[in-house]
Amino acid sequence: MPVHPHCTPDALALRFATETQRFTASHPRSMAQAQAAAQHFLFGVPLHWMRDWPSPASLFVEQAQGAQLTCADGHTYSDFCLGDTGAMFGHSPAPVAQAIAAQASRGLTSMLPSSQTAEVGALLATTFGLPQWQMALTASDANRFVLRWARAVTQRPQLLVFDGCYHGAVDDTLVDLQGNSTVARPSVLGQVHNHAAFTRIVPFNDLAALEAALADRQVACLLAEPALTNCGLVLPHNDKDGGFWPAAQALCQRYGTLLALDETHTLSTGCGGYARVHGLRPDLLVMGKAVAGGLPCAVYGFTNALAQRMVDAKQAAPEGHSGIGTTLAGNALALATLRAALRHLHTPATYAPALTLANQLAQGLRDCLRRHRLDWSVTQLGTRMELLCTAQPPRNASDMRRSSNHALESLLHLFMLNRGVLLTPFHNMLLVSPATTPADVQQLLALLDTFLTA
């Protein structure tokens, strides 16, 4: 296609320019926040991912509650990012705010177990279909520790991922694919291991490579997102032959590899998440961020079978620090809010009306899409979805490498932020909320339609 004279990298840069000094104009209270943040923090925020907005300055929050937030300076925004994903079923929700306000008087930790733990674990079992569960603090926590178990019961060092996952800050997995080799991540600072030995990369959606790393039976656990979500929503394929994952689990029981599944950003899927939604039967199973509503917490699951040999692997090993665990995984505090977001969020009920909307959200994309005779496409899982500047949805993180436009993105972001819309700053994914509003979606899709015609 022909480039429009609207989206030349001059044109791009010169509207970036005019949106910059918009957002600056209007936004006094977070600049003057950035600036004296930074006198403490390291590039002015306490996490340097807070600095990868396409703004000037980050946007500093005053609060945040159900779909919507408010910043420094009063401006408030429909929020399809929800911290990229962890407050997915909207900011503080009633029900987990009120259990951590009942549980702070109560007490946050004690390295005992909570009396609620023996009815987390019922809750847990009966959402995500497996019986057994350990709790962690984060998802990269929860996923250092699957991989530890996987290779001390299987007694095989191989980890196997997908190019363009993403399962936190673990070492292991920070791979990428280049030709049929596994190299270092470029960006990853102060590595100094060489996690190329031990950890194989194949591509998504490609079961032939798949088979391949698995046949010489060295590889303890697959590690893998249903759908990669990180790189830009990238679907399992589905043919006349059969979906991916039916055709991946298989291979992963005939050489007696692991499968383990990080189900932190595809919970959006349905309730209990893409495994219970399809039917799929993992070994092991990984959740954080939202599965608590928000509050750090993460939690892993896994079969009975699996546990008896991890049993077994914990009491053949001399007494002393495992290397899996922290002093705060399951706090009562965790416990109890973990309890609350089970009980109350991680329902069909809770479910059903966000589903709907993402579901008129997406159609409403792809119809503006095509009033301006664009051939971008939308890839969508559950409640969430992803805008993309190619008409065939990508089938790896290789296609959607090639697919990426990073100042067309950019330029979108911050004009929907100047105007009150809050979109994830990585890629172009919406993540839409119980607290969600059919005024927010009509919001989005009305700023897209300005966008586009601009």
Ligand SMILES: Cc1ncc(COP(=O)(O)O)c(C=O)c1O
Second form
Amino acid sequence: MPVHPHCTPDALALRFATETQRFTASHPRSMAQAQAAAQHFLFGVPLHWMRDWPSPASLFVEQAQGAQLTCADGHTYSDFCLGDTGAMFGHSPAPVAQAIAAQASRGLTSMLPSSQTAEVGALLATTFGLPQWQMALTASDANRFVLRWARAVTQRPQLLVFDGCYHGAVDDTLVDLQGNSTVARPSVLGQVHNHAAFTRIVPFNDLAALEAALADRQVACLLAEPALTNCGLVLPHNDKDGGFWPAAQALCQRYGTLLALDETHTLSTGCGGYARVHGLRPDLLVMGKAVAGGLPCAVYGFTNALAQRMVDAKQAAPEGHSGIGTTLAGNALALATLRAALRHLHTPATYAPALTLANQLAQGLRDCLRRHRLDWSVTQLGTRMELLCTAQPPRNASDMRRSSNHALESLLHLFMLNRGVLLTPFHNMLLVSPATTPADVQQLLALLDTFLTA
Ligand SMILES: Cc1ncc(COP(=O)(O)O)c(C=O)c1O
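Counterpart to the form predicted on its own, namely the form predicted together with the named molecule:
All chains and molecules follow, beginning with the one already shown.
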């Protein structure tokens, strides 16, 4: 059944064709650059996901600053995608740009710790509440390393994830729930091993399923986002005493499973991330993307007790490659940039205006839906929110799959893009940065109103 009487597949396809023509006519330079780039780049882009936008060619970016982005055709956009979180503090935040410039002529990488290391460690501990840290270049890498440490210290083979999860290019987590079994996600390319063999998967917000998966004490680690953000935004349910996470955390402790929270996207919750804001006590935390203001950098933190077990595991192993780490991890440029981000971006003062504006945007979206008598809803996690074509916010990934409408979402994205607003190319996810202005929010709300009227 269509989500709205006018949203038949044919009507959506017709509108989409009109918007595609509009993009082509108004973006001649992006169209030409796409053709030129295709000579030497697979799919015409340096990363093939850049073609996941609904436009007929990628938008080629001339520059991005704050919450604004300008394309090769000179159009300026209010950016609510923000590099799918990498720029959640805005594009090129001033303290980060200054730190990069200052370090650029003082050495980029030496495979030695720079003299800022101890200060960065102290800042990480104060900001995120765990005492011990290691660095990586991407959140995918950090997650891979966390899983390896977890298996090494617990000597348990299995991992546990939630259905609908995404933790980056980490094969063990690229799995789906089919009935009660774990299957390799069919879209994964080129994997010859059965990477689902050592991973269990359960629905989010389901404590009984979680306990059943942990009970035989074979699970080294539960790797989870505190709220699902990659199959759409699914919040943890807080309808039982204390809510889902305190109970899930207690189950992990009861069965000796490490709890690793991937806060790469849930840093949107508030300063320090979801666990800090809600008083959770994970064994491990992972953050990438925006942790150093958008410069490639990721970190993972852990407790002192776990650090001791990691040292013991390393010392018990023969000399040689651990399978953990990459040469450029913890390089001088990343450390200097991370230091600036921790001092100036991961602060209550930076978050406060973004959280206020995000609340206004969420309210504005709800008001707009009400005016149009649409039984849709908005879920919000701090500065991140999602517009859902369903009245009931989903409780897990299968609810989310049932409620999503790809054709309608693509049309909305292209409609907005053609009129100067960028949304994340999947779902209707919006992110507000400290650089976002009330005028950006008004522009988005006015466009949504026009879209729904049309
Ligand atoms: C929760 C989460 N963790 C990890 C990653 C992987 O980040 P990266 O692609 O920067 O390695 C993503 C990417 O979207 C993510 O959403």
